[in-house]
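A single chain, nothing else alongside it, follows as structure tokens in the form predicted alone.
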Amino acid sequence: MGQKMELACIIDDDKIYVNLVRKIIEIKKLSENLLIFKNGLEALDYFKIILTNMTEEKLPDIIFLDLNMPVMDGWEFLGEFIKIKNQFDKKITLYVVSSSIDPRDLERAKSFNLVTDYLIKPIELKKFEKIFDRVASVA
């Protein structure tokens, strides 16, 4: 492993799963802190407030971002999300995490030119060490 991100953000209401991804994240050290919210609407709203504030540093260098939520869920956070993006200059990675295996999803997500990649529940923890490796070697 190289160097540890700084900031990971995980977009997921299901509990088990993200309590899962902060253990591996905790464990392998993967990432210096992470920020976890429970749909896209909360994660939107903390964005917003880091361009209000102009405070980069806060910004995660990936995201990790289910599709089914309730309140806002993953696509339409990612129809938000592309509006503000190129308001910042940090480079985030962004991976659509889901259980859906339908390939429409899967399309639909690689549409987005933010999208890296669509992963499947659950993740291996091999898969997750080599995304956090690639992502902190490029940041």
Second form
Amino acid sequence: MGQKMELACIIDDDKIYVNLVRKIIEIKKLSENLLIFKNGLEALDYFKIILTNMTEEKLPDIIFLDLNMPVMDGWEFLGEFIKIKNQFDKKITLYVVSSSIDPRDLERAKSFNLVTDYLIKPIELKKFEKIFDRVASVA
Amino acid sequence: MLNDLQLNNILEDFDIAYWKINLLTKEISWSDHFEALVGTPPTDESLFEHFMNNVLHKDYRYDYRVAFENLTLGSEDLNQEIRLKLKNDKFRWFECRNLKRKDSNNIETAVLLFVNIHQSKRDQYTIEENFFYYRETAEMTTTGGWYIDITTKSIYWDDVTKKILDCPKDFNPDYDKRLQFYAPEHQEQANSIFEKCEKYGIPFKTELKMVTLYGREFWVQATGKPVYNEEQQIIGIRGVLQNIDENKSNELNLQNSLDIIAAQNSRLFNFAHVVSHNLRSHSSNLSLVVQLLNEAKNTQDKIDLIENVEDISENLDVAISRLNDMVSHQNLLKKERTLVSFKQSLDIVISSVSSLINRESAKIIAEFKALKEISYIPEYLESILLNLITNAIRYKQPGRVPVIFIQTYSVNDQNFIEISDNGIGIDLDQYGDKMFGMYKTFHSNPDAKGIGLFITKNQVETMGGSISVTSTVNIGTTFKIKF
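Compare with the form predicted alone: the form predicted together with its partner chain:
Zooming out: every chain and molecule, the one shown earlier first.
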């Protein structure tokens, strides 16, 4: 407890949701910084730039990935992210966060090794804290 | 000369009984075998009357009496097929005829033979009956027979086969042109199965598309088996072909309906999923706000959060009205098809989006000459045109004046419309299967709502058609609708 995460990342196109999560992180002081992407492609581009070592940008400790997004949805992002994740020099914890309660989505998300868990929106504040705590203490 | 006993024994071996008739006294005597067949006659009645009343089947009594009289008068030979009641009360067929005498001078006695022909008569009936059943079955199931004589390279068809193929009864099929009766796409298959049967004796049973003399295509089930001569060489192929067009087209229709139902079912599932997802995303935001409100330490924080509630309620409202839109599109189904003019529909669409068209100075070229109108739900056609035209303008190539080319045509009684644009195009390898999904937007365009193509596909399929797309990035996109 008490350890604070350095960088968290949210990939989600719902502005209201993103603002609320940002508030939670600020109020609960869960992470120093927050990366926000409004679709999978923007996030993927960011990670690819890091791999070129041409930037000072950092890798997040944790990613909250939405599924339904325009341009590149969560599934496509997962497909692309798998290809490059081995080139990262640190472990990134990834949670899929969706308001879909479709069991097929849950099943599919769990089939990815790199998905730690499938979280159904809304996430309770306490659950948020727990997740951040766990990841920060491991890091 | 054989005596009666010897003659009787010989004839009995052949199951032949006889009468001897004294032509002068008209006296009749039965052979032992005849008596053995029909039973011992009573003594108080003349043999002939007993025979007429108790042995001969009543249907033959009149004719037989006349013929018998003619015989005893010596004027005519007797030769009839008759039925006799035997000892066991069963009727059997006999051929009855007199033995002809060489020396016509000495005719004191006539011999009347009774030959049991029951088996051959029954065989004849069976054959007639079988032939009747065969013909009825062939007619009812429209099954025709055919034979190919390999040695003479000639083809024989029965009447039903000729009827199936719309050929007159005196039509003689030409061996060299035999493949013309198969649909072009099935000629190779037909050729190969006949060849296999001819060369290796492999029988076949297959479904093929044939063509009648007048070019009408239809489905048949055909069977064929090799015919061998005594040296076990294949000399011909024979078989039957059955017109199964009705069954086949029913089968295809059924499969088609099944596909449509399956597709609609999956869309319904998708729809339920989308409804749940969309409503949940707002309610979950609301729940987050409530949690944050509980945590909020001062009034300013609370006021900030209340602003979120306003946004959420606004978004929820939009989501619900979009879902309503979709449901109301589905409701149009209850409307009926009428003859719709493509030009009129297009004019309505163009006037409804004239501001967009003018702003982008889009050019719309329409060619409806080949197919001017179609039986359709007018609202659907307008909605389809509207969606595809606004899409084409919205995703124009920057700096290029949007041009939309619309063309209708019909091929083999099948009607089509094609809507092509010169826009930015789309990478189908990447997005092809999702193109018509709900809430799929491929461009970071704020206008994109992701339900237009979903609705278009839905409408096209509800009317029993299909929609496909071809596209090249930076060149343009063509949507093709099969009505």
